[in-house]
Amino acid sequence: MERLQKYIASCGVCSRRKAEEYIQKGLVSVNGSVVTEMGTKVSEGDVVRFRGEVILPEERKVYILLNKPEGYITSVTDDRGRKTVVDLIKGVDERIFPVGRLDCNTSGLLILTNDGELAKRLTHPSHNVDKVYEALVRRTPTPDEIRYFENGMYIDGRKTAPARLEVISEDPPKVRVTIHEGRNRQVRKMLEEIDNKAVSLKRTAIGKINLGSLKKGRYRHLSPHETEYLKNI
């Protein structure tokens, strides 16, 4: 049970103090009866109306950063019984979903949320949100192949937007790839286009949000600063 004024505030109608004024003015009813008492409490299932309209609590927005391990699919459920990224998140009652996708054999940064508007912003290519990957590859790319990435290449019959390909190390051969699209298996296919292969692939950043030292399979809630940054992209 919770106090009526707190419930009204949780519905996004107004502040608790303003809710007390509305209660005193007889603008609030519970289960069909007008309530003017300040100590009134409501329980789950009670029908609360403000100015005759039913009001309901706003859904709490959740923003989670997961270091996805290999072997998990980027989905909420799977009809084939495979492990999904949502299976890794515990203690969250809200119905969250992954933003974008990482293929089953790719690890790294994945955001899960129940904020559909934010998900739309992050996945739409017009917003030019950088997605950074690190890959252990079969061989070190040549300067011409690096330029090919920068100019865009054709995969699946469509040209990619310009991307960045940087050599991190030559022994073992390791590269960093930056794209802002989200096509299926895009980084792997781009490497295959230059006759190379990602032996392992990990996403390390989306925009200014970095994976940092978060261990594989672990997750954390985004900070208010990080959430605000993503909303303002």
Ligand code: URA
Given for the second form:
Amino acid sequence: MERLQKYIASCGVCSRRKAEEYIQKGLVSVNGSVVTEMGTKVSEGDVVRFRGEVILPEERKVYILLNKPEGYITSVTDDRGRKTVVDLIKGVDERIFPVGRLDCNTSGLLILTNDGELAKRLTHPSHNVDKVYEALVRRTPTPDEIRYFENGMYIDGRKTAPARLEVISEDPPKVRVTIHEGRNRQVRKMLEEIDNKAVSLKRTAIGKINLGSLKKGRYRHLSPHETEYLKNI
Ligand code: URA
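Right, and the form predicted together with this ligand of this protein, after the form predicted alone?
Following is the full complex, with the preceding chain placed first.
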């Protein structure tokens, strides 16, 4: 149950104070009857109209950054009963979904949201923000192989955009890979192309959004600053 003026404001029609004015003027009806009393409350299922038009609460937009553990699939539900990334998010009522994909055996930074507009923009092929991965590999790549990444290589019959391959540790052999596209299993395939292998793979950043010290399986809401950044790239 919620006061009518608060409900009207939550629909993005106007402020609460202005809503009181509209109620007094007889511009608001609940379930077909004009309501002019200020104390009126509405609950779920009530049909509220303003100037004859049905009004509905605006959905709160949520933006979550998850450190995805291995073993979870990047989807909302699964008909084969596998664990999904959405299972890890508790206490969020909005219908969130993952933005883009990480393989089941990849861990790291994954954004979940109910903002379809943002998700569409971030996953569009023309969207070429840096995506940064760290991989434990079989062996340290050679300088030639590093150049091969920079020049672009053919995977699945199509050339990749220039990518960056950096050695971050020799023992154990670890690399950082930066790509601008989001092709299916791209980092794994690029490493296979140089006869190497990602023994484990973790995404650490998308543009300026960093995983930081967030533990595997934990999540946090993006800051307003981060959300703004994502909307503008
Ligand atoms: N590249 C891959 O190979 N796997 C991922 O999950 C993401 C990028």
